[in-house]
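Form predicted on its own, single chain, as structure tokens, below.
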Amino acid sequence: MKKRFLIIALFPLIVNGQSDEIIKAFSESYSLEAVGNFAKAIQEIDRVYDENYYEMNLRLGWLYYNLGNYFESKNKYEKAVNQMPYAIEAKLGYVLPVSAMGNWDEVVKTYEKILEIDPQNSLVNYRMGAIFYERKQYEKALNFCEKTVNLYPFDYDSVILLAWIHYQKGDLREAGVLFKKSMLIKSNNASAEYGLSLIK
């Protein structure tokens, strides 16, 4: 009940704060981003910037990330996360500069916070599975990836990752079944063919 009240209470404040100048700045910013001019797209938002504005911090986080200024991107996304603690989009944005800076422990921590809010989030479960696979922590990777495959049984990336997790764990029968299943989704895929060649 408290969460619902927070969202309803904040929404009118956000909407009522949208002046024509701010809307125009966002519109110009999108046009400049579309042609790859991230620096000027940032300038458009900076003209009307208010650090208490969630949308501005979120937008600037994205633009600074694309500009390659990961420190400033992280800073803006962090503000957005603090302003809207239940917003998943801000947390997904935050991991972009953090991962680019190589801070994977912070990425995992952020994904864990997302899963506290949305345990069935398929994107985050898949990414957690991929991270732990790369770390060779296959049991942890399995737990996350199985959730994604249960939600999206015909998703190639999730199925092939789960196949390789089973292979690395020595579950060759399960791996073989999943490698073949992945070929139903994407025929003649090199990853599945290589995996099956290792099992034979």
Given for the second form:
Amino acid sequence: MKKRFLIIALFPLIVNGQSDEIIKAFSESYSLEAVGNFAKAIQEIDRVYDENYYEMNLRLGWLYYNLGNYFESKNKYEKAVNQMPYAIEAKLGYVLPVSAMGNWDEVVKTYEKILEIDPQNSLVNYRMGAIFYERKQYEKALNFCEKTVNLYPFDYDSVILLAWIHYQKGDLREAGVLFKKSMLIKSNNASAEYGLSLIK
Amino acid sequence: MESRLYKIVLLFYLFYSPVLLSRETRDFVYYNQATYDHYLREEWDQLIKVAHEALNSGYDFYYLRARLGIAFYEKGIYTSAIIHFKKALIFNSTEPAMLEYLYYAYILASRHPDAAYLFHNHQEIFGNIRLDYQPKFIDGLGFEGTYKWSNHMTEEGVEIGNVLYGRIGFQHNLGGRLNLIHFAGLLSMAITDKYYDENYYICYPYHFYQFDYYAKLNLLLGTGWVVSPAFHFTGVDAVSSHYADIYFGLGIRKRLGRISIGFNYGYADIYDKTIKQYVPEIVYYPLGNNKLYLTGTAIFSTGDADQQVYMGSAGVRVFPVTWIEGFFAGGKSQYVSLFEGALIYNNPDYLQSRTGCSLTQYLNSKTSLQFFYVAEKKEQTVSGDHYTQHVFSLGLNLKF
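Show the form predicted together with the partner chain, please, because up to now only the form predicted on its own has appeared in this conversation.
Time for the whole complex; same chain goes first.
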């Protein structure tokens, strides 16, 4: 079923007869992006743009985001998300402009959709932990961050976030252990040192 | 020839380049940047103009609403600020800065129950913010003393004298959607019965005492409507009679930007009369804040008193902490209840008009003094005498 879906999605690109021109446009857009000329890179894709192409929407979403046109970026990513409902990369792209516009409730909803597809996604679990930490909803933050640390116990960002979550919850013993653990990963880290000084 | 062409090109450039330059692309990037720049420079009028243009072009996002709300807030147009802060919170429901702005916008728009409800729903966040005012169980306390001077003079019959009235009132936050306003008062009215007995005029002075208790509950519904059941009990103690008057009311109102609409139904059992009142009311805030407001109320009564009363008032902030208000009520009425039953005329005399003014002076952010003067024109029920009662009232309100 998954294979069939992939074939259907790629089919228009192959039969259109314009594939060479599209490949060239994409190639040009990468070169222009590399030198920071996002407007020209967009023009390259626009030249061959067909809204039915997932790849074009995804690419334009990224380029518009870099140009600072978050609204257009969101529109393009939205199209890509609708075209490939199970694609995690499109959803991760979608949250870029949405968060830049400050629409954080939409970011959380999108991450929840990703976790429905891929509950163990460590990046999304970590980000959800960070969002709920910022929102001072430490119990929720703990649930997400624990998953990440269980999957990647030697990942500094996850360990230090979990340490602070425990600290904010008042679980000082757990927080102390985790602050020290984070120093095994990054020996001179100011965050852990500060956390430990607060516990003493 | 070449020089001429050069001049034409130069002229074209000089005349048309500003026009071409001003036609910058008004897309998301422009609106986002322009509103941000105006925000940093505190150019609120320009910000409001550009942000509205962005909204009309279909661009709507958290930062735009936040900037627009802050612009209105800084201009003191709290009714508009509230709209945009609420929209911003749809995009980012737990942003502490936006919640705090909305909270103070509610307070500055005199919408304390809404502020209390917001506080109750986001206690986790507000717990980390130092607020000047926090809703409490006892939220407010008020005292009022009133003296009514009557110019009624009659040779025979009932002469209405002066009135003394004092009351104490409380405001309570009952958590979340509920708040309660209630007061208790004591009234003393001088009355003289005058009659002619053969060769003598006989005067029989006595006092009419009254205890009253009023309570109004405000229930905030999720849709912005407020439902307010109210109750007023009055126990009368005169020389020859003791009786009770009772009022039940149910009001509903909603704030729609600069306008507040409401409807109130009242049922009153006063002395030997049963009266039903239907009261539509409207309040208009032309500046989007309580610096200026206009109110209009109509009272249609049925039952044992078929009558209409029309009321209007206008209030204006004359100094930063001083308000004055003028008000008028006209239409001959008997046993009428005003202000959602908070004021009941249970004296049988007809009320012909009620005209007055008030002055409210804030001593600090939590203490205010109020002075009222009202002229009540009345008609004595039996004799048909006309008289006026001059009402002087002084109130002290404390917020906790």
